[in-house]
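Just one chain follows, in the form predicted on its own, and it is written as structure tokens.
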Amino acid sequence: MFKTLDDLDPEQRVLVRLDLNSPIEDGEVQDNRRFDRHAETVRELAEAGHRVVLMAHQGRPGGDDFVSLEQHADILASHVGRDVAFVADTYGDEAIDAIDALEAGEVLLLENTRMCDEELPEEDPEVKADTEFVRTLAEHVDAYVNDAYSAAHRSHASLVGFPLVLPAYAGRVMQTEYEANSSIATREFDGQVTMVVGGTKATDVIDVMNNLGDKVDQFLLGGIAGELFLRAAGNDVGFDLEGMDFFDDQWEENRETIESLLDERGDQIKLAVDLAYENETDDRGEIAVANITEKDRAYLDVGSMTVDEYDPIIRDSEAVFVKGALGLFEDERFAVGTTGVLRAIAETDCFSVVGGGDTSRAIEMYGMDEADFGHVSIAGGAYIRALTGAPLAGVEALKQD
């Protein structure tokens, strides 16, 4: 296991890695949970003396997202509550000079890290130790702190580098979602164990039935993975129709796959017995299963019937995980399935952890709140990662010696 803030020495000059990757709408970085999540993590090191230097990314080279962190600066700030200084540099002249003058308790913001050629390719942690990135900083910092488990999942400098050539911590983030996204794996229920599975990718699906199967009584599937398990059912849905790109592929590369599963583990796969699609008075419309002779139209959610079966499942479990959303739910019409079953764990007293990609953002969406669940993740690949068994590099580097 890796060392927490709780064995960090005292009044440390602490290098913390963060993951404030954020939508941008008209250049504007847009607020979310991350920097509330990750000012804990900020406020700790802060409070208790120690001279906090953040690193984070956002977007990607070549991408719109692909901006300054000097917003980003001003947004944690409000939720730290206290200033965030902000450098335009990264490891040059001017981000050492601000490092070595910070005073106890002061934060410093470094610039994105993805904008350090040294940073993004997917390398071992021995070649990202020895970066000029990574000596450089080093030598200026006594401890590094990694808080960025939605970013564990990649080989980059500032993730899995810096844990080689300095003594390393998990942040409170870092900590919390691994313990609750490893839970399904690491723990024993006495009662009933639930996935609510959905999503765009077959492959996500398989690769957590594969893993998780002995440990999970019930999969509830919706989505586009939900809608390609039905077709290996028998059924006429899980096609691309004209203008698509979502089914028809995935389902050459992963046929034989979800047909074993289903014979395999059809006791405890349970598929959407109606859907839901836009009619002609741009509305919502339901229509069972067994009554699509052919598949026509766009199905975007999982039906009324579906919910109703899957809620007393959710209902009667000790321990439920969300991967996925079951349909569109960003377009209220099309919600009923996500919601209809987060609203279910809500009002039920189990152990809950929800997560994968923008499915937890549906909670603030619709009104939910958030501390009717055990654990909402605010990971996306990496979560997938720990429910599917895969290591993830900035978590092992932590655990090194």
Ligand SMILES: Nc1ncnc2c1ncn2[C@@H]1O[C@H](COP(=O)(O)OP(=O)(O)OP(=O)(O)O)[C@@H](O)[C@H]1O
The other form holds:
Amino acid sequence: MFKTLDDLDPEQRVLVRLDLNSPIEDGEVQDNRRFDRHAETVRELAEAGHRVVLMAHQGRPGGDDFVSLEQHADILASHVGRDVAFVADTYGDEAIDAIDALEAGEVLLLENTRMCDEELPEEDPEVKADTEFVRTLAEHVDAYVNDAYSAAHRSHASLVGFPLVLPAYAGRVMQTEYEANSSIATREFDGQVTMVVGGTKATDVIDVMNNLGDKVDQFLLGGIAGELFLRAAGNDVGFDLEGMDFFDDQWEENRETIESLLDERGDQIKLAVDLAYENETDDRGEIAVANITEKDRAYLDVGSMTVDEYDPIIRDSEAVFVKGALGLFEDERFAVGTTGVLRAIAETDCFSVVGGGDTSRAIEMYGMDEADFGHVSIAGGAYIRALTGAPLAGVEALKQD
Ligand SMILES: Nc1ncnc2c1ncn2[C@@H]1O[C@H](COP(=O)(O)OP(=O)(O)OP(=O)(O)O)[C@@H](O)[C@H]1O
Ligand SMILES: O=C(O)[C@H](O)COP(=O)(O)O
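Target state, the form predicted in complex with the ligand; input state, the form predicted on its own:
Below is the entire complex, every chain and molecule, led by the chain shown above.
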């Protein structure tokens, strides 16, 4: 395992990697739960009297959301409850002067790490540790903290290079995310373990079933992935309609695997019994899967009968894990499936983990209380990798320290 903030010596100059990658609208960085979560780690370090130097990324070179972290510093400061200074430099003289001038308890955010050429190419930790970026910054700090669980699947310099040259620790977000997201594979539960899987990517659902099939008693399916499973079970759903090529593409690529999963794990897999669509008056319409004779419309959610079937299964479970939404929940008419399962989880005292960058947003959107869930992950790609048993480069690097 890795060391945590509990193991950190006092009065350190600490270099901390956060993940503040955020949606940007009209040039404005949107506040989101990543700021709030990381604020806890930053506050703990500053209150303990460390000098805190923060690194984070935003977007990728060439993308519209590849911008400076100046706004991030202000948003973070409002969550931490103390000043977060910003310097528009990653590891040049300006950055180093600002780091060297820090007093105990002060916090400084460096410029977008992806503005440094050595950050991005995915390379081995040894290569990253030997970059000028890592070597230069390492000389001006005493310790490295990685709190960026949600970026830990990337083998980038700021994530894997520093643990080779500095004492390295997991921040609070890293620690909690790692423990919760690995728990389905590592923990023994006394009762039933249920996994709700949906979203748009069939391969995510397939990989999760292949990796966790022996740990999970039942998979409750929905979303576009669920429709492809319904199609494999012989129903007239899950075909392409205008503007939705991914249905047929995904079908071609995954048909055989889905069919064999249904063959081998049919007893564990629960499929929707009804689906919802937009009717002639733009309202939500529902139809039983058994009554669908022709694919002539897009289905945007599981139906209410399906929610009624999934609800008691969740309430009887000891642990429930969620990956992917059961419908297009961003549109209130099609949020019934996703909010239905989330409410059932919130109302029981089962151990629960809700993840997927998009799916966990539903909790906020529909006014549910995060405290009613065991853990709500802020990770997207890293969460699915944890569920499918793939190692995370940033976590592995921390463990080696
Ligand atoms: N039937 C459907 N039709 C269209 N979109 C759907 C349907 N069901 C689910 N979705 C969409 O799937 C999205 C969630 O998909 P996905 O599983 O890929 O994301 P996630 O796991 O929550 O997050 P990440 O993007 O981090 O992987 C939601 O935004 C939702 O709108
Ligand atoms: O927002 C995220 O999911 C992480 O920060 C990773 O970002 P990336 O996909 O641009 O590497």
